[in-house]
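Next up: just one chain, as structure tokens, the form predicted alone.
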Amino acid sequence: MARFYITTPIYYANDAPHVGSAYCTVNADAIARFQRLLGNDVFSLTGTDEHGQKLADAAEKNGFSPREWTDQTSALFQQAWDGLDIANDDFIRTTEPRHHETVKAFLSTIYERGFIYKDNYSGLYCVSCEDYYAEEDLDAGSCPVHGRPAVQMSEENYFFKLSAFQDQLLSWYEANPTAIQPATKRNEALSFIRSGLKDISITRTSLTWGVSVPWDETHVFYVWYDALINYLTAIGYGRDQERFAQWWPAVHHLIGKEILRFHCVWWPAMCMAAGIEPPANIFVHGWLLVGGKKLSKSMADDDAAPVKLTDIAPEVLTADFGVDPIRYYLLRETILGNDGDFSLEGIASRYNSDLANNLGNLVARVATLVGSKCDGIGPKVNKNSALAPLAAQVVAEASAAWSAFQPSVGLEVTWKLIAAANASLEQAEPWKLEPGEAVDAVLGDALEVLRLVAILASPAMPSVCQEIWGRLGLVGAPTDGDFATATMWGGYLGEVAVVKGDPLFPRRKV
């Protein structure tokens, strides 16, 4: 049994969750569920980032204190993830005492090792990004991400000696070629490093809503440095070193491409400065796009934005389509790492084709035939079935895809087995045959396919797959037992009642 630690970014608690944040969270959850399916010891982390000027401004605008505001907005994320059946092991809030303790311990170590110093800073700042920009990186004076004018700021700050780690970062990238994935994102980070690293400001004196600097209480840490350290807080850095050593650095960060620089340049350098290993893997996903606009809550109040899907909360989608179909769509529609299109029409199309016509139809027709031809008792699978080699191939390819952070490929491969079972039924036409060995053979194969699909698709659709499992007359859950044994062809022993039930996926208008 191996350990598998996976994280989402912690989401900025100045607004409600939306489809974009749900996309990352569902992918991380499904990948974690697959690792649990393999029998690994999994720790899955998500949470909310609750400090910084942008959040303090939002709280004031809405008539709340920052703490009151974050209590409300953080709860919205927890409710949204519960509604999407996210099985995270921890939900971290950066306002928690444990996080303040870890931040102070971690950055004090960097300070004591000589990589933090005080100086004056003046520069162009984007409040939405909580980040400074060089003038040449702006778009006609505006932030390249949010399209809003950068403001000139000047204050006394503490700086992190990022420039001291340029060569060390390049060496680390060379020694760990798969640490940043996909390769295009690795190349992007390398290009930024090779362009020359400058020391960066890590504290503020202009606000008080943040983690105070332990060696200088007139400063608070800049929100990004505070936020990145959450990955260490959750596993006990500075509080439980034995637990920390068990989980670090074998972590998998799943992040959006807009925060690549923070995670793929700053964060590894900070770890080096503190004397710990950088994270083992950072996987960078793309954006969901609607009419060319990034699904970002930062654009939701932009009058120029032609699309308002950024206002759609996950619970609106799940109320319409169901939880598992939305999970399936977010996982299946876009290859993780690429940008992808999001549309309600796309959800309905995927729902009808993959779920209703293929999986749902197979479950219904098999149960109906078992009822009419086998008195409702499922026949045993033929271990020498012609579908057995395909099933073995599908299990191997799907497992490899999930392990490589490619849920869309894993699901696509799994659906090949569904298509093969449907084709086998069409060819054999058991509804035209009298009860007997020929009917038992084709239905036994189909029941075994559904058993395997319930296992392989369970990270994506846990509730639906549990329902299928029960309809097949199987006890327990698809996630029970040893994965290698459970996914071998021949596991459906039959002699149990098969239940038809209501349609799993009633067809919808596109």
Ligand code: MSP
Given for the second form:
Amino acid sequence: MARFYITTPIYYANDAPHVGSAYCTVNADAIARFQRLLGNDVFSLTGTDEHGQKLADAAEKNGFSPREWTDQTSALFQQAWDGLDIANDDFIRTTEPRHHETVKAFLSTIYERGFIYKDNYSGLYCVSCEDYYAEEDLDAGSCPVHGRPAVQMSEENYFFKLSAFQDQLLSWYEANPTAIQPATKRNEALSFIRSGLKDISITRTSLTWGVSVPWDETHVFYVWYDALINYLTAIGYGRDQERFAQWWPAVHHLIGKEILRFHCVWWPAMCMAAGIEPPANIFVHGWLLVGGKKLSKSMADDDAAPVKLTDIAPEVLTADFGVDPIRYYLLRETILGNDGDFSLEGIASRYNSDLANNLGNLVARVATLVGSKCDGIGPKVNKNSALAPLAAQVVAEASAAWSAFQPSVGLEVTWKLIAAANASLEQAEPWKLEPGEAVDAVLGDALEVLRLVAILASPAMPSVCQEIWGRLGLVGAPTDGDFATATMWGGYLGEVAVVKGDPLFPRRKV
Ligand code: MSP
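Since the one above is the form predicted alone, can you give the form predicted in complex with the named molecule too?
Following is the full complex, with the preceding chain placed first.
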């Protein structure tokens, strides 16, 4: 049994979750669920990033202490993920004692190894990014991500000797060509490293809301510097060596493209400095866009966009479309790694075409026909069906796609099987035939296709697939059993009652 550790970024708890945060979380969850389906031992982690200036500002603006504010907002993330059926194994909050302890242990190690020193620093700072910018990287003095003017800051800080890791990082990436995916993002990281690395300021004296520096309590660690370490906190770094060794460094960090530099440059260098292996894999996804823009709460206020992604709470969408259809849309619509357009029309059209007209239609048709032609008892699948080779190919391609962090492709190929079953029904027209072998053959095939689809699509739509499983008269869950055996053509043994339920996906107006 292989081990599979997957993480999402920890979300800033300055505000409630929105569709953009749901995008990454649902993708990580579905990828983790596919790995569980394959029989691997999975640990999936998400959580909230609760320190820093931006958080302290948001708390103050809302009339709360940072602690009260993060308690509320972090709970909103946990509720949102429950509402999206996210099966994370842990939820980390950076304000937890276990995290403070780990940050202190990890950074003390780096300090003791001589990679942290004290110096004066002044520069242009974006509070939304919680990061300094070189003047040439700003757009007319404003942050290129948030459009806000960068402010001049000056502090006496501790610095991490990032510059000392330039060559080591390059040779590490050379030796590990798939460490950053997709390749375009790897190239971006490599060219950043090649352009020359400067030491980074890792502490602040201007605020107290953070993890205090163990060897100098007048400083707190810069929020990014503490946040990255969450990936180690959750697996017991410094507290449980055996557990830590089980999960590290074979980790998959799923991240959005704007936080590439922190994860692909700083983070592996920090690991090297502390004497542990860098993360094995960082998968970089694009943004969901509305009208061509990534919109976030921290955009300049005068931004006049028609719909703000950040104003769309995940629960509003799931209340309207259902949990599984929203998960399906977030996984299917955009190739992970690319940017994608988000729109309500897009959800409705994907829902109608893939879910109502294809999957829902197949389930309804088959159940109705089994009712009228087979007394409601599902016929056994024909092991030598013409659909068997296609099914084998779909299982192989879907598994490969999910394992390569391509849920959209995994689902697209799975839907080929649904299309083939619908097509063979159209061709055989069992509704015109008398009960008998020909009817049993085409319905047995369709039931087997639905059984396979319920397994393959379960990481995307866990509840719907469980419902289909039950309607086929099958016991247990689509996720039970050994994957290779369960996905072999011929598993539907028939002679069980097929249930005709309500439409799974009532059609919607686009
Ligand atoms: N707190 C840091 C991450 C620290 S990880 C050690 C952070 N938080 S965030 O809340 O601003 O963003 C978290 C993730 O959400 C990022 O990967 C970001 O790309 C993702 N998304 C936020 N808006 C998004 C879209 N509109 N589309 C897709 N993902 C986006 O950065």
